[in-house]
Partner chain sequence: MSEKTRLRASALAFGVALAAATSSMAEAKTLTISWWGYNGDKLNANIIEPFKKICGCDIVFETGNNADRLNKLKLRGGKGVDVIYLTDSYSQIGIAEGLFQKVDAAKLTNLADLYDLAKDPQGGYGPAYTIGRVGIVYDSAKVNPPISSWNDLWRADLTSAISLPGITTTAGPMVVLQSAKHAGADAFTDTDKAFEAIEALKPNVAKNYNTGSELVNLISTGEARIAIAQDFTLASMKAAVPTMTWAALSDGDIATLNTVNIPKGSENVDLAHQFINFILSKDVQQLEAEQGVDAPVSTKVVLTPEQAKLWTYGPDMIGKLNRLDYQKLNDAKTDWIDRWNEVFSR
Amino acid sequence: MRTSLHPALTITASLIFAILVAPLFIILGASVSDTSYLTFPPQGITLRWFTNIFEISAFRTTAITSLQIALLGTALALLIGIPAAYALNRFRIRLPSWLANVFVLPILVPEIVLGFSLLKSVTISLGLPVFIVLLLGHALLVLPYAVRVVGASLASFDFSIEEAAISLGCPPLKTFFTVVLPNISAGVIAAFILAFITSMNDVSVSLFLTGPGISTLPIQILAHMEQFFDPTIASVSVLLMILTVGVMAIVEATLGLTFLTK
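May I see the structure of the chain on its own, in the form predicted in complex with its partner chain?
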């Protein structure tokens, strides 16, 4: 949709974005400061807090684990979440109305309690491997974005278009991929971004689900911060921003989703 914008709206939105971005300059400044503590404006310029991350082996290995968990967990959440979102909107009358709210539960239950319960009931009682439970736990944690954010996009989708395609002989699954999905791609991308970031940043659930030999990047950063108060944490934030841009570019290229640019 594109209509002319009222100047007041444009100004307000610019202000909002200015405020969103302003602290990022402070963090960027702090991340290159040649001091052993966080400071702004930076004193001297160095990249050693960035190279530091790559030199510490625990950061490297946990970054890989975190990436795997975030990508697989998000993919799993979308894989089961999108059909659920579709069913909730397409067959609204045939599914109970409370079902949609069930998918909010993973972010409604305090994360510490969720992690604690998962460790107690799933990892220990069922004896499942740490990595699997960590992955499932993250998929669960980001499921609300997959179901509800995609669902919000589907709510404004006109299902009569889909019915027309099917009545013209297009198979339902093909119709979904060629007619429905392109129309909700912005919602899918938004859900992907939110889910990926939530998983990458998660501490509280991971605290309990990591185990011997398996840890995640945010937990490793917390560990580092117990003893070191240097700008490494700022440079990690900056690197995560760069990484996210990269991941979004890859998603755009491989899945061919028109990245918010319709």
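Mind pulling up the form predicted alone next to the form predicted in complex with its partner chain we just looked at?
The next block holds one chain only.
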């Protein structure tokens, strides 16, 4: 038996969906406008602003840097976050309760404060290279996502399976990689996607940690807007949206989005 939705509920849901989708259409329309300034609705259709992105060397360089920082920072965060999440769930009775809150601090602390603290304590005091400091800053920024998302997968994992494998003679380290890790792979993939997207779009932390010759794409977008107000900015935003949709499409094609909800 089918139940019909109330018209008010349908109208409300449609309005909410329109509010969420409208900015995307505005950016898309502004990116193809045949004008030298941002405007909507577009006046004419052209793709020259997309080609203009690749003609500006600063966008090419910062895009490569952002991808490197996002990939390496996410990998470093997972390298630390997976063992941390495992320990917090496997030995939660032995470990102090406040230890789990330590990994949430990068989220609780404002990103501006986090960026300034890293600038003063790591860049200035230790004199490390800008790329290394930027990498550490992004890894620290996305570490809570790695710990929390992987920890959520471990919370539903039955550790008696691991104990059974160890009791049958499998070494603990091999047991983790052959028994535990495959069972929490959905959480690892979800943590990677969330951390990668967060790192790619970060502004506050990167604003303090970038330096001469090294910058990220979001910072370059801000710098470009200070000098120009052309549709190139909208075109870059569209490409970033396509990148996000592309990542989700790859996950759907290879694993299925329902895989991430297991």
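Residue numbers count along the first chain shown, from 1. Whichever C-alpha set is largest while still superposing within 1.5 Å between the two forms counts as the rigid core. Given the structure is predicted, the values throughout are model-derived calculations rather than measurements.
Relative to the superposed rigid core, L207 undergoes a CA displacement smaller than 2 Å between these two forms. Annotation: Cα of T61 displaced by less than 2 Å between these two forms, core superposition.
Fitting the two forms on the rigid core leaves the C-alpha of T232 displaced by at least 2 angstroms between these two forms. Lined up on the core, L47 has its CA atom moved by 2.8 Å between these two forms. Here L15 exhibits a Cα shift of 11.0 Å between these two forms, evaluated on the superposed rigid core.
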